[in-house]
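Only one chain is given next, in C-alpha cells, and it is the form predicted alone.
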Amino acid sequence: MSDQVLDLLKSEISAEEYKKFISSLRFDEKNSTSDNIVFLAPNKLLVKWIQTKYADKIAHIYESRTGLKPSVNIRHHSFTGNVKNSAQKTTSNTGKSTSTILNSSYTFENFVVGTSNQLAFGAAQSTAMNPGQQYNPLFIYGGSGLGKTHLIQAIGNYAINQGASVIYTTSEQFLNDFLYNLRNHTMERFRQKYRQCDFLLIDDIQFLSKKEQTQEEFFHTFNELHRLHKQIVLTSDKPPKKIAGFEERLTTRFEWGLMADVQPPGLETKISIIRKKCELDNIYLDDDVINYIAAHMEDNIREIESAIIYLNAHANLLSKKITIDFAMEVMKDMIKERAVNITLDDIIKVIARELNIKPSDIKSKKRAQPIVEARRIGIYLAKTLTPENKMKDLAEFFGLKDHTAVSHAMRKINELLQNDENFQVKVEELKSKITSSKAAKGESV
C-alpha cells in the first residue's frame, strides 16, 4: 500500500518535486500502525520539509484508498542497520507507559512568546506543572498555524518527562478510533485507553461538530477524567460558544476551566520566531532576509517555518548562499505583490487596526507622535499603492493644508525608511497586510 500511495502522490506533484523530495522516502513497516504511518527520510532537512509540505497529501491518499485517515510521520534515518522503534510506546522513568505520538521539538523552550500568545503560553506551562487543578480543562483557541498544536504537544512532552501517562490525538483520530471500536464491538478497549491516562490532549476539537454519537462518548470520557482530577487540554479554531454543532452540555464543560486565545503574531514576534527556527535548524539568514520574510509573509507561523525550510532546501540543493536577491527569487510564488483595487479607506483601516489608532485620528490634525507617524505611513502607502491619487487628492483626504504638506510628510518618511531598519520592516509589513486583506476578499484585478 505504501508504494501505491507514493505512486499516486507522484501524479499530484511535479516530477522535479518528486525526484528531489519524495523519491528517497522509505516506508517504516515496523513502526507503522493502522492509524500512524511512518516514512523515513535520509536527512533532517528533508524530514522537516516533507512533513510540512506533503504529509497531509499522503494522509489524504491513504484515506481515499482505505477509508481511514492515519497520521503521517516523517522521521530521520540513515538507512543503515536496523530501524529502531522510536515513537509508538514510551516508558517513563516511573515505569508508566504512554501510547501517543508527539513531536519532540514542540517544547516550551522552543516556543517564542509574544504579546499575542503569552496568556496561552503561561496557562499551558501552569497546566503541565499542576495538572488537574486550576485549569481543567484548558481550552486553547485561535486561527490556523498560530501555535496551538505546539503548545498542546509541549504540555504532553513535559508531562511524559515527568512520568505521566499521556494520550495526544486529533479529533479526527479520536473519531476514527471510536468508529473502529464500535464496529468491532471493542468499546471497552476504547474506554480503557482514553479514561485511564493522566493527560488527555485533543487537537482541533471543532471537527467533532455534529458527530452526536462520538460527542456522547466523549461527554462520558470527559466526566470520568474530570472526576478523577486528570488533566484535559483541548484546542479549537474558535471559542466554545462559537463552535456550531456541539451539545450545550459539552460547550458548558469546555468553559469549566480556562479559555486562552492565541492571536496572530506581531512583527517583532514574527522576527523572533524566524530567528528561533534558524537557531534550532542551524540555518543562517542575515537580517535583510529575516526582515523580508517577516514583513512579507502573512501571520501563519507554520507557513513561515515552511518558507524557511523551503528557502534553505533550495540553497543547499543549488549550493547557493541565501542573499536577499536569492530569497526574493525563490519565494516569489509564496510572496506575491498583488495588483488590487486598493482605496484610501482600505489603507487607513489596516493602519488603524495594526497600530491601534482610530482612523479619525489619522485624518485629524492631532500632533501626538504615534498619530503623526501613522499619518505619515498612511500618506506614504497611499502614494505607493494608489498612484492614481494626485498630491492634492491625498492632502484633501488626510485633512492637510495643501500638496506641500504631503511632500513634507513624504520627505520625513523617506528619511526614516533610509535610516531606521525596524521602521522599514514595519512599513513593509503594513503594505503586505493591506494587499493581502484585499486579495483575500477576491478583489484582485
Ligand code: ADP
Given for the second form:
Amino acid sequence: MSDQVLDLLKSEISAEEYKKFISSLRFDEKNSTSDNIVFLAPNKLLVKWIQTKYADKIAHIYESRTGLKPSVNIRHHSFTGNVKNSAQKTTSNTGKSTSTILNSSYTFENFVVGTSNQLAFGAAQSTAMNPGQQYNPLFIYGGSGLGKTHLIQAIGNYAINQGASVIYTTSEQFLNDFLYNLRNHTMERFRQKYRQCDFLLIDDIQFLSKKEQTQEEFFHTFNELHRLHKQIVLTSDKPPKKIAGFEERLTTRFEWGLMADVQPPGLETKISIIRKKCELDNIYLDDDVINYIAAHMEDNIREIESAIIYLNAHANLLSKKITIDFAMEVMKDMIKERAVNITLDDIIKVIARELNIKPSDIKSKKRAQPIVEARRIGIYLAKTLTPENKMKDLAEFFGLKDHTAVSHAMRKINELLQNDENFQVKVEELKSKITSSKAAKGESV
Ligand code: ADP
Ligand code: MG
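Alternate state requested, the form predicted in complex with ligand ADP (shown: the form predicted alone):
What follows is the entire complex, opening with the chain shown before.
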C-alpha cells in the first residue's frame, strides 16, 4: 500500500517534483506501524524538505485509501551503494555472472580532481586500467562525503565496460550475504561467487569491525583473490591501522598495496565540483551563488549536492531566479556559519564601508557613539569569525587597553543583540557581507 501511495502522489504533484524528491523515497517496512508510516530519504535536506512539503499530502492519500489516519515520518537513511537506482546486471564474456549495483553517474569523467583527492583518483584510475598489478589491494580512506564511493564505483563502471566481472558490495551486504549462506549451508556458492570475480570492490569495510567470523571468511577470500592476481579495492573512513576491531592479519594485508586518502576539498575544488554537478543536472547557477555555496557549506560534498538540489527546487517551485539573495535566504538554515579564512582586516574593511566610518577610526580610541558601536561590532565579529585570535590579540588590534576591555565590549554588544532585533539584523548582515565578500573573491580555505 505504501508504495502505491507514493504512486498516487504522482497525480498530485508535477513530474519534476516527483522525480526530484519522491522517487528517492523508500518505504521503511520494519519501522512502520498502522499509525505511523515511515519513509526513508537519502539525505537530511530531502528529509526536511519532504517532511514539510509532502508528509501531509501522503498522509491524506493514505487516509482516503484505507480509512486509517497514520502520521507520516520521513527519516534519513543513506542507502548503501546506490541512491539513483541504476541497477545493472551484466554477464562478462567469460560467462561469469556479475551482479553489481552501480550508480552509472559515478564515473572517472564525472569526478573532479583537485589536490585533495588526486592521489586517490590517480590510483583508482590506474587500478581500473591495470587490475591486479601495481596496487593490490587499493585501499581508499577518508571522511564522509568526500568521494570514496564515487571512486570505487568508477573503478567498477570502468571495469564492467571492459568486460570484466565485478562485484561491488558494501561490507554490510557482504556480511549479510555471508550469514545467509552460512544459515542455508550454501557456503560453497558464496565462496565461488566472491572468489571468481576479476574485481572485488568492498565499500566501507570498517563496518566489519568486530565481526570475527565474517572477517575470517573475508581473509580467505582476500588471500585467494590476491593469489590469482585479481583486483581488490576497499574503502574505509580511516586508514587500516586506525580501524578498531580488525584482526591484525587483515589490517596488514590492507596495507600490502596502496593506501590513498581523500581529503576535504579546498575552495577551488568545491567550486569546480559545484559547476560539474550543475552541468550534470542541468542547473544554472551564477558565479556568485556558486562561490557562496562553496564558501559556506561544510566540506561534505554529499551535503553540497543536496544544497544545490534544495536551492533549485525552491527556485522552481516558487518560479524565482536564483540570485545571491535568494540563495542566502533559502540556505540560511543549512549553513553552519564557518569562517572562510577571514582576517581582522577583512572585518574592518567591510564594517568601515557599510557603516561609513574610517578604518583608522574604528581602531582608534575615539569615543564618538557611532565609532564605539562600530568598534564593538568589529570586536564581536572578530571573536565569532576569527576564533584563532585571542582576547589580547583583539585588544591590540582594536587599540584597547587589555583583554578586560575586550570582554567589556563583548558584554555590551551581547546586551544589545539580545534586546534589539534591528541591531541583530544589522550585525547579521554585516557578518554575511564579510563572509560572502571573502568567498566571492574565491579565496582559498
Ligand atoms: P563517501 O563515499 O566518501 O562518503 P561519496 O562518494 O558518496 O562519498 O560522495 C558523495 C557525493 O559527492 C557523491 O554524489 C559524489 O558523486 C560526490 N563527489 C564527491 N567527490 C567528488 C568529486 N571530486 N567530484 C565530483 N563529485 C564528487
Ligand atoms: Mg561511501
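Between two forms, the rigid core is defined as the largest C-alpha subset superposing within 1.5 Å. Positions refer to the first chain, counted from 1. Nothing here was measured: the structure is a model prediction, and the numbers come from that model.
- Query: Superposing on the rigid core, does the Cα of residue 368 end up 2 Å or more away between these two forms?
  - Reply: Yes: residue 368 shifts by at least 2 Å between these two forms.
- Item | Core superposition result - C-alpha of residue 22, shift between these two forms, Å | On core superposition, this C-alpha lies 3.1 Å from its counterpart.
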